[in-house]
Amino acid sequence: MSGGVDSAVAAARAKDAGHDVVGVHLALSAKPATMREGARGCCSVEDSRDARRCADVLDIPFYVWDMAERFREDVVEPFVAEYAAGRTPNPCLRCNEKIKFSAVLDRALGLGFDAVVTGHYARLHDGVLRRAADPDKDQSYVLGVLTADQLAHAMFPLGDSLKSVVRAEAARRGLVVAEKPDSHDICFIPSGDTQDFLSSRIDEAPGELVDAASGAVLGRHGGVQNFTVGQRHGLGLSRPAPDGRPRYVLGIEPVSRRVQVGPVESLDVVALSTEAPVWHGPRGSVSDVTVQVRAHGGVAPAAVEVRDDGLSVALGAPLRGVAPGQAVVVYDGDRVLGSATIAATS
């Protein structure tokens, strides 16, 4: 129970279904903020209190589990390391993989529980993960990394509901979080300033900003962690392109510390190579599927070749701003076939 409306209603529905439910709030920071800043951040002291108040209304036991060290090791430190390596990670996906459905699930099973229930908007039918009924809230993308065994011990009671219905239900149940804003941005960066967060943890390593087509040096930068593929603002260039059009980050070379920039059309990619696959679909090649490369948007038709060490994805339509380190999730209709981490694009 995060202290938000979704997990509170998920707990209520699990109890209504006849399950023996225990509410658990995860303490993910050694020094949690006292209060949230509207929709920024989560896991604050305020969130913990809200979760406890909801558990009291639902008349279920409530505990706080300290996962701060595990969260730091498995989510925060890899997030920093990925940016230092010129990649773009998705910490929410890694939190689901490493914390909620690994560390938490392992402890829960060890204590005799059968499943972890969350407020994610996704459907799970006969062990198959599917998109949520509410397309605007669908979170199957950040759950695409889960294994079959993890899905077998998961419950997503909100998958068939619209968010408006969930809020109305929370109000009807007398839950104080009924109108609480959803959390946005990265939970461990409540300020929303990712660059400032990274600069405090990664030593400055200056490099060159270069034109991808000509190789001409256009400027200098303080470190590759300040950039991601597709970025337009904050490049620090003193003069525009000869044609007056804006430049975008096209590629990041962490060893040479060169950041390549160029026109927006150069961001188009038509193929992805990946690593660390989690696959639930048929082996070999699959066609007439769709892939998603961001939590919101970045969807295209594709054909996928499945190998033990990764997926080769041929896109049926180009996608822009796809960066190594992001996840690609493969869908057959609304069914999740699997996922992998993007290693390279072309």
Second form
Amino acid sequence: MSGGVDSAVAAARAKDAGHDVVGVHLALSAKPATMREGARGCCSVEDSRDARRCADVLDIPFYVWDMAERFREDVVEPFVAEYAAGRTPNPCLRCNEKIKFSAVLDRALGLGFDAVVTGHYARLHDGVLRRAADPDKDQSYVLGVLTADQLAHAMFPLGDSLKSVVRAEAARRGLVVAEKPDSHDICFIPSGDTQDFLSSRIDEAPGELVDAASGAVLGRHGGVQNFTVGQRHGLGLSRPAPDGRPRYVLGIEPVSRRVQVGPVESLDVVALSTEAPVWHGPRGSVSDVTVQVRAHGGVAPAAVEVRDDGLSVALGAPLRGVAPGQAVVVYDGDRVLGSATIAATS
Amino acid sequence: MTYLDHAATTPMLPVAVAAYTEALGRVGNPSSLHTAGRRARRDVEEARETIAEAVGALPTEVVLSTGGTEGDNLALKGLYWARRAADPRRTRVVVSAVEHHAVLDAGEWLAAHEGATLVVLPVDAVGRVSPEVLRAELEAHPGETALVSVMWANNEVGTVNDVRALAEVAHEFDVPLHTDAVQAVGSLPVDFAASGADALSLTGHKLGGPVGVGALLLRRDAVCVPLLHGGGQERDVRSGTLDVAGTVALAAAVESAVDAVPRRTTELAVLRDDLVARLIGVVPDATLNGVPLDAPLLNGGPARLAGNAHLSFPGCEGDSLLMLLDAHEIECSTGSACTAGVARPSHVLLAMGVDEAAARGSLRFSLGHSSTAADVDAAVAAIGPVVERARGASTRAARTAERVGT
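Beyond the form predicted on its own, can we have the form predicted in complex with its partner chain?
Every chain and every other molecule in the complex is listed next, the one we just looked at coming first.
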């Protein structure tokens, strides 16, 4: 229970369904006694209090589990390392994989519980994960990394509901968080300034900005962590492109620290090679599927070839701004077939 | 429900509830000069005399407060400021490593903001401060110490300090001694005058009185700078309109609890010894922390709080144990929790030399005036399956940590 409206209503529904429910709030920050900054963050004193208040109203036991060290090792440090390597990670997905449905789930199973219930918007029935009923809130993408074993011990009671319905239900149940704003961005970067967060953790490692087509050196930069594929602003190039059109980051070479830039159409990719697959669908080649490459948007028709060490994805329509490190989740209609981490694009 | 957390707070005694509710119905500010004020003043002063009589103090030595945290803060800061004002060289604040945070954090605050040097005295393996360790510290820094604060009885492991011997050492060096006796009053024989302490904190809700009322016993000749300025109540050391009903209830509870000490310590020790023996019978590798149950008396009283049973359960996380016991309707404690409720290994156990894993896997059962043999039976019946399950959870968590390569 993060202290937000979704997990509170999820707990309420699990209890109503007759389960023996215990609320757990994860202390993920090294400094848990800090106040919330803006609407962001998920482990401040206020969020902990909100979660506790909801548990009290629902009349369920409530505990704070200290997962700060695991979170730092399994989510924050890999996040920084990925950026330092010129890749674009998704820490929420990593948190689901390593914390909520690994560290928390394992401890819960050991203590005699059967499942972890969260307020994610996704549908899960008979081990099959599907997109949520609310298309604006669908979070099946950040759950696509879960294995069959993890899904067998997961419950997402909000999957069939619209967010507006969840808020109304929270108000009806007397939960103080009914009107609490949604959290955004990354919980461990409460300022929302990822660049600032990274620059304090990664040493400057200068490199060159080069034109992807000609190979000409256009300028220098302070470190690859300052760039994401698809980025347009903050390139620090004083001269415009010869044709006067904006330039975008097309690729990042971590070893040479060379950042390639070029015109927007060069951002289009039609094939993805991947690693670390999780697959629930049939083996071999599957066609007529869709893929999603980021939490919001980035959806395209595709055909996928499934191997043990990765998925080869051929896109039926180009996707723009796809970065190595992002996850690709494969859907058959609204059903999640699996996921993998993007290693390279073409 | 089986309530075994009396060291956190204990049910109000019926005499205190009766005194409290009766007094709540009356108006009157003890500082007012009219009839209602005089009546209120009489109530407060009679209560003050009752409290003083019960704990071996003079009525003027009873400075009413809101409880242990205020008493500790007033003693630490007030005595420090007064001593430093009298002699600017006296800036060392000497406390023990096992103090409650109300003392430790007040000391740290003085170090951070008031130029104090905080000295944390080590304790032995049972959590006791040796008078010789205190003497060595004071000898090494003659004329530099502002005050010493060592608790009478420890809230986590129940260890009783020899306050009289510690006060004698402090006085040899002309240093005042404060003692946090929040866990001691009503549980042990406490005589303020005989102890030699210059200041002593007590609180109502640990001995059957209400929450939010307590006292700092402050020797007549002790100089203490106030934290709260205002109407000049309580010897000008603690301003604020007096809580008449709270004080009356506190006095009723103190009187009753202190009267009952000889009988209660015997009864509780029997229950507690039975609890410890049977818990270890079920979980043979569990160990008792603190003073052994058969230790000789200290200054005519028990060397360990009679209601305290503090044990480590190897291979368990304390908060897993707590949660599983809660599910079995057994209410106990792991020790201190921070603001966000995150469990940390106890500074008390770490200071005693208990390793961090054992410190994390420990529980405090604390018995009190409402405890019965049925409570002991319930805890003993629950502990076996709870420990087994908590061990399973720890093993499983350790396996995941390996799998993900952390």
